[in-house]
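Next comes just one chain, in structure tokens: the form predicted alone.
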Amino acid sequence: MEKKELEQGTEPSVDDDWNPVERVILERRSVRYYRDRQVPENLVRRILEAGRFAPSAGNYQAWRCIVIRDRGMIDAMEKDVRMMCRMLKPVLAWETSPLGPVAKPVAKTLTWLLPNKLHHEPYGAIPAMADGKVGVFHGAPTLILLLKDKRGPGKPEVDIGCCGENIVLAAHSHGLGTCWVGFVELLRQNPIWKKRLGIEYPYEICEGIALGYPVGKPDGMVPREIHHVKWFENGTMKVLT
């Protein structure tokens, strides 16, 4: 379908109805719990095939795709990703640690060297996942993992997150449900995961998103926080709200 320039004047309003590309973006939603009931491969390949054609640097696609929908390949990950929380959680639970007082320095101390790897959002989860209180990959039957190629130019993270924004959004507009997966990078330096993924020199695990078809229908335009924006034109500066 031939695109068309918008007249002037004819632009939509903040206050418009929202197109169809639109309320996918809104409504998407992050899904935990997902039916027994497998994604045809045809409609895996086919959002796969949006992520290809997200943006990055010099179309370098700094990422590949690893799809796992052996349920019991699925379980073992998500038992060796409990097993690091287990770990870390004497640690980061330094309230009651059992390491005693010399806990909460530690915590404090690698809070202050990796604020983004153990903000409390949503790494706060550590010790629940270690317990079995939250889930991992929520049941979904298939899994999709991000993996970072280290060589990309520019910053392949974003590239990455760009990639599976499409994915998920793909995903949503088929009815699917996903559910980001951070942590799935605690199997990044696993030696056993690495050989049994086939993961080698230049990439590594990055990101994981859980797929499957959802229980209900958890969409829906859900109140979210709202941030101000400085506009500047025409020598001055307002503050959109």
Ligand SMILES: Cc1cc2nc3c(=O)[nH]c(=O)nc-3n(C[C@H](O)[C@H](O)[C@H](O)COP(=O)(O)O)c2cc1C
Contents of the next structure:
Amino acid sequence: MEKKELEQGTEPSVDDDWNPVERVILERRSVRYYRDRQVPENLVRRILEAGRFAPSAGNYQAWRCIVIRDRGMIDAMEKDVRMMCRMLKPVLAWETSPLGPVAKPVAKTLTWLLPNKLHHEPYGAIPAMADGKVGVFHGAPTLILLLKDKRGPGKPEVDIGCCGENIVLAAHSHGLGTCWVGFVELLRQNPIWKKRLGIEYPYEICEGIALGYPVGKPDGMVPREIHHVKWFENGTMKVLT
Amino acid sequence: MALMSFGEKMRIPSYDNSEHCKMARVSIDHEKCNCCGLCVKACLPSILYFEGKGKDRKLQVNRNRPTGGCETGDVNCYCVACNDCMAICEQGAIKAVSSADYKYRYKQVMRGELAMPRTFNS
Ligand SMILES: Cc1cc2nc3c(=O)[nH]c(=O)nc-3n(C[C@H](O)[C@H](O)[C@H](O)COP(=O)(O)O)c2cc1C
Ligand code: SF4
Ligand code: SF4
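Could you please show the structure of the form predicted together with the named molecule, as a counterpart to the form predicted alone just displayed?
Entire complex below, previous chain first.
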């Protein structure tokens, strides 16, 4: 019954009949260009509610949110993320490193030790952020910091992912734009920001979500890679593409 | 057969070697593009930029590695095939046409081509 109601509200598009929930999920795109207009407080609080009701291991809800809406404070955080990037750049950007020929083997060893943190994509973004070529919070008027309760059962990062994605999807359903900002983790151990934001054990910065009204219409469906799915049924296995 | 050999797992590709890092390709239709600049703002690695002035202004893809001056040759450096440029473009002028692939540790496995969302209704 409920499904039918949902489907009635959907405009048919090219060759599909997505319901409104699927539409928000499929059309959500990361937004990196925001209007100056602030998001009303009640709307931010409403979308945080979506996060509060996310699934979590053992219903432990290993998350906490900090909302930052002062331009000066967001800019100061951005500046310090860039400062961290500038400290990392001399090692990572081996072509221009003051360390000379030693830089490349050092950088490759570090990548070998930290294969996720120094995957090709963040690896390239860090020097680009150091030089101010890549945005950090993209001028968003509101920043939501997702903190992790380090005592969370199982894999608390997964809880944070569920909570954050609920927040993001609720935001897009209201015409807001969002962008996850993983690079806030560069401030995780920073004593100045821990003090200023009042972050102490058992909490630590895990992820950031930039939030605001987008410039243009960034949401829309796009092509993405197909991931092969193994399917076991009736004693056989097939790979779906 | 294993998806990745032990040798592949243990070796980090050289990020400045275009043989090791085949980046995603983004294609621009200059006839349709009106140089509004929205995609430039949307692009995660900020690889889109304008070259030239006035009538000759043209959207371009930066092929330099962000970590230094070296050219990556034939590959469109650091495009991640997110297609955020395509989503924001109102002229239908830009689109990522293939995704990134790496050698060794970061080799893509069990993945296919880019495809739009599918309903499997028919
Ligand atoms: C955990 C996480 C961290 C991310 N960190 C950043 C970031 O620091 N900066 C950024 O511009 N985008 C960031 N993103 C957004 C991704 O780049 C984006 O989701 C991806 O390119 C897919 O594009 P889409 O969100 O438009 O579908 C992050 C996404 C996730 C899930
Ligand atoms: S968004 Fe489209 S029209 Fe605007 S500059 Fe980019 S490709 Fe050109
Ligand atoms: S697909 Fe993504 S990374 Fe590539 S040019 Fe477009 S916005 Fe930039």
